[in-house]
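Next up is one chain by itself, shown in structure tokens, the form predicted alone.
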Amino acid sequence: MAAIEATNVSKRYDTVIALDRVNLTVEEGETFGFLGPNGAGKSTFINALLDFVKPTDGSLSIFGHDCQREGVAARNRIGVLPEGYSVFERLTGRQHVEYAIESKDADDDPIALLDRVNMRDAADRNAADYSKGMAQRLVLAMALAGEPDLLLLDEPTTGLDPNGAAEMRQILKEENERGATIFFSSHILEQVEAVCDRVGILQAGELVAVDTIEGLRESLGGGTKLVITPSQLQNGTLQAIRTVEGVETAVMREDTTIEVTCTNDAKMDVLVELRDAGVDVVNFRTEEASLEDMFVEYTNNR
């Protein structure tokens, strides 16, 4: 059974289209990354899953339960870390987690959950004293209560330092190994690439790609990145590279290297184009295109 099923889901606010005929299936046991620039509609989609907003058209289900008609049954199987969740400043961390356990009719040990997110030492402090990162860890502990079948996380590493983000990724891996389905939105692409089985890219409310990272790479003609160190740049050099058949993107980096995402067959053509433009190449190397490279291509040029 699919963990999440979206069929022709649209959401309009007057003249603004937040979601545009989104079709998506997330299989049980997957770790799925939901990507898109700010304003793409990621949070709207998650809020529709939670029945916080009603789709204008289409339907959504979680483990076969319609999110609008059977919202309670759908939500009983999920743990949620929403974006921008506000903790209750007068309650301690322990009290927050106890509330989550009680609301799910579970029997977890609140201190064990707090320990898992590295918050044991702050268990009896009021949440008013928590940093943004500590509050994010606390809400994750609440989401883990009751061993949910689906973890629904909206920008889960907000406010976390690199160590905290790494701990978050480890917890997600452990939950997936336990059997939970993971669905999370993020703009930090390295984190998505590190843990996800598949990704979906949302652009202006439209789902423009759903695939494995390797599948996305192949769909862009092999997804080679050519990193070039030129002797100098002239006006129009980047634009000349972009006109080469097989080139997807060409950008200048701060260290004065040029990064070109292109098909394997186009690599030599790019170097020839630079030579014809009078640009000497000091050095070049090829790399496999990253998720960031593919994200730029899909959101800028599709």
The other form holds:
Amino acid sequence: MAAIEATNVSKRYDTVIALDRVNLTVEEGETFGFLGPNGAGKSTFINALLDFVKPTDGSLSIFGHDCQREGVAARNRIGVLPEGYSVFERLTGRQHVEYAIESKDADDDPIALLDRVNMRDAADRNAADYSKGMAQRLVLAMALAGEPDLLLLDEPTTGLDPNGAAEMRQILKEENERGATIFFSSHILEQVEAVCDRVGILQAGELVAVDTIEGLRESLGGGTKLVITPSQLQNGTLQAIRTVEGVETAVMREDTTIEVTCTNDAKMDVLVELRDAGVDVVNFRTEEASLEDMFVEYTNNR
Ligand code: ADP
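Previous: the form predicted alone; requested now: the form predicted together with adenosine-5'-diphosphate (ADP):
Okay, now the whole complex, with that chain kicking things off.
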């Protein structure tokens, strides 16, 4: 059964269309990255799954439970790191986690959960004194209570330093290995690239792409990036490269290098085209196009 099923989901706020007919299926056991620039509609989608927001149109379900009509049953199976969470200022970290365990009717050891997010030493401090990153870790520990079947995380690495972000990714991997489905949003692409089986790219409320990272690379012309240092550039050189079959983009970087995204097969043709145009190549290397490149391409082309 699908962990998440969205059918034609739209959400309109007066003049803003936050979600525009989104269709998405996330299978059980997947780690799915929900990508998009700020304002794309990511939180709105997650909030609709949690029934904090009512879709204007369409329907959403979690493990077959309709998120709006059977919200309690749907939420029972998930651990959540919501957007704009807050902590209870008078409770310690341990008390927060105890509360989460109790509300899930689970029997986890609160200290073991705090240990997983590296918060054991702060367990008995008041959450009011926690930094933003510590509060974030605490809310993650709460989300892990009761071994949820689905983890829904809204921008889980925001507020964490690079070490904290790496630890977060490690926890997501462990949870996925345990069998949990992971759905998390991010506007930071490398966070997603490292852990996701598939990604969806949301742009102005529309899901413009859903694929594996490999699949996205392929659909963007093989996703090879050729970085060329020419001896000199002539007018029209970039234009000439762009006419080579299999070339997606050709741009100048820092006046000294040309970056070309193209299919694997087109690489030699690009170099031949340069030679024919009388441009000597001082140096060239190839790179795999990053998700960053793809993302920029998807969101700029619209
Ligand atoms: P993201 O999480 O991708 O940054 P959001 O889902 O927060 O995007 O927002 C999507 C769009 O919906 C934005 O244009 C935002 O301003 C708008 N929006 C979100 N919540 C509300 C609301 N309660 N009232 C009006 N507009 C909203």
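Note that the structure is predicted; figures quoted are calculated from it, not measured. For clarity, a rigid core is taken as the largest C-alpha set superposing within 1.5 Å between two forms. Residue numbers count along the first chain shown, from 1.
Core-superposed comparison between these two forms: the CA of Val282 exceeds or equals a 2 Å shift. Core-superposed comparison between these two forms: CA of Ala40 displaced by less than 2 Å. With the core held fixed, Thr229 shows a CA shift of 2 Å or greater between these two forms. In the core-aligned comparison between these two forms, the Cα atom of Glu245 sits 7.1 Å away from its counterpart.
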